[in-house]
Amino acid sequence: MASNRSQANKNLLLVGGGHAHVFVLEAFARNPEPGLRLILVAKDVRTPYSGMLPGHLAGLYSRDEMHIDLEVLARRSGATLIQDEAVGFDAAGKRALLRSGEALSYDILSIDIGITPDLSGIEGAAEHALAVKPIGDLLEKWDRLVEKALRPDGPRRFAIIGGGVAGICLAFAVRAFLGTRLSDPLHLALIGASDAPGINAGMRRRIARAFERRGIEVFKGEAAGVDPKGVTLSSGERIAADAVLVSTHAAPPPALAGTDWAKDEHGFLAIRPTLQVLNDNSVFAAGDCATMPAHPRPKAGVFAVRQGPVLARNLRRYGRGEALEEHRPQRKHLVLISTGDGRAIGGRGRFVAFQGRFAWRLKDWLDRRFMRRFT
């Protein structure tokens, strides 16, 4: 197909400082793409990488290790980025509403702004729960938890909502980041633990052994109610907490409520293989704010780190005009639990599974050679 490079330059809009966004900032940093004006917006200049996390949370990894910068990737891309955040979208008139009123132009459009929290499934906790989703708000509530937990009457229980492997992560961190710093007992309890996507059996049995010698108790009730005595389950049974996060119950960006685009059965819009929303090419989106349902997977930040080489080179074969590649999720992808002392959980596949001080080495190597890529 014939190139369009001679044509007027297109404007190539990013809303959205997620994990593939960046790896889209990276690819056009090192190969500039005649034709195609690059335009950024986020709503915080520094993004946070979710893999660090737990660590950063179990104070292995310091603010700053684990959050990638926005401002300087955009420079070394020529993005033209805009702090602000995106409430709405006009796909008829091919343009994004941002919450400062300005209107943005696109000709290309790539979506990759994450999930808001769903507290509205559990009473009470949109008012006595902490979500763990969006990160960035997360790091605030954080800190304002640790201050109080390190008082001499500041909570000693807690509980976490969300037996997935984003709530066992959060379980070991807080074991090991309040459990070193308290004089007196920590009492922590993990609720609705299943049998989380990726994790296999081998690892469940190294899991729960973990949690019981850090003395993580686990209920696999499901949450129905927070009040500020605690956690109640849809059994009955009641779990005493001072404090509750909850690492579950995710919802599309209220933002795309408004658009035509095609969405899947819970508001996330629905994408190709070759990332283009269904029913408008010129719109791409990448990471936990779309589903492939040719291939559905769960929400992780590892299927977004895969999609972004491919979402960068089909932006720039879309502006192009070319054929655009096709991306198939990986059905087994290597899962590394960080358990906050040293040593992780890891495991790939049904049956591969393993521990120890060489697993939190491999997973530490992981995360800072992707950090190291886009500083």
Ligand SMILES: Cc1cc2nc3c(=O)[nH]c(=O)nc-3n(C[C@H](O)[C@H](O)[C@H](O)COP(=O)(O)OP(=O)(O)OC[C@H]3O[C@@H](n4cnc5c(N)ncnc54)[C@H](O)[C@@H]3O)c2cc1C
Contents of the next structure:
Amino acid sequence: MASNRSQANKNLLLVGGGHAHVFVLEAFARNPEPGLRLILVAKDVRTPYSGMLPGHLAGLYSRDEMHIDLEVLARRSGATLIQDEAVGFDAAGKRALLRSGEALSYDILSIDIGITPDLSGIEGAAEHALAVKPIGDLLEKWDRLVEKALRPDGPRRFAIIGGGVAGICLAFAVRAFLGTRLSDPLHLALIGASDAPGINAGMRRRIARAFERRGIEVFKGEAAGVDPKGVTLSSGERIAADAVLVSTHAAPPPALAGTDWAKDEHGFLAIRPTLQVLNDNSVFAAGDCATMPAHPRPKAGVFAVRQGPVLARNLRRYGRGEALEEHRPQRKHLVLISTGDGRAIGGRGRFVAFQGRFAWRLKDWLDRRFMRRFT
Ligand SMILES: Cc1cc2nc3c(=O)[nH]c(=O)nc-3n(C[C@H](O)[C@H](O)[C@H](O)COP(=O)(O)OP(=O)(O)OC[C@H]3O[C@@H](n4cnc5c(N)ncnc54)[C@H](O)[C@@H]3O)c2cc1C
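With the form predicted on its own done, generate the form predicted in complex with the ligand in the same format.
Below is the entire complex, every chain and molecule, led by the chain shown above.
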């Protein structure tokens, strides 16, 4: 545990080690704030960087390379790190309630705990499929799946439910990793109800061609059920599969459910452009667990990353009683999808689309640069 600064008079409690909070820790490490006592509660001490997850599953990055060590960041920033999980909040008493039974008081609270997968609409998914989030759980299950797949009688038919960027990335990663390691053919299906948001027409065409070349079958439709033999779509169509991964809609973390904090229609915290929860000035939220009704954007790591530096400055300003900065998330952002073979497909906005080795080199360089900041 790292020590706190003795002259600190306000508790700044960071809950979750998500993409925005690593920026906060880094900012406080570079420029300490004597008035704030920093406490970080994180379920996982090593937090995964999702940008490198498909590369890791494809065998291109080690597990260490795709994780940020929160213990190191906490030590550098003078934060007290508590490895635990927030299971609820007592907003009136200004306390976070932890799974261990402990309650932590705060003057300022910041929440960056991501999402939980919403498996509720797919019958049998909780028992028979592997949810992609939380990533920590996925990695353990993925190891077991790979071990089974590498046996001569192991699974050969894989299905991925979720046609968003994450599902597409996973399909390429599974193909790249298992396709080169199995001696008999791998059958891979991607099931998506709609076109991936944030992917323009040019990228879509390139992705479709890349899928075709790799024998990845795409099914348009909504998954209604999963059983040990495969997936049933709501149309009744069956897709045979021995292993199913689910990367569909996000649900808000259960820890937020019992609070009276303002939420959007799905239950995610509703925040202002200052990143404060609409009805509680002392509570900030960032990343996938929050929605900014003034500037709604899809749930993606890139937005959590952009919120990070603003969150750090606003937490500092709030602690000092200064006016806060407003954040306006960008409308266009670069999307880079690794095809797992040293190439990537990229795009930005409605019209820019490209692919090739340079796109992978760009993605790799950006991701490694991001990680260097925190290691
Ligand atoms: C396969 C895949 C590929 C993706 N690729 C991309 C991509 O290329 N680009 C992109 O922009 N986005 C991508 N995403 C989306 C991206 O993962 C998320 O948008 C991003 O992780 C959100 O960051 P976050 O900070 O909100 O939360 P997270 O990164 O989920 O972090 C939350 C952290 O909080 C901790 N935590 C959770 N609950 C609690 C609790 N109750 N108490 C304490 N700690 C808690 C967790 O252990 C975790 O460390 C991808 C997602 C997947 C699954």
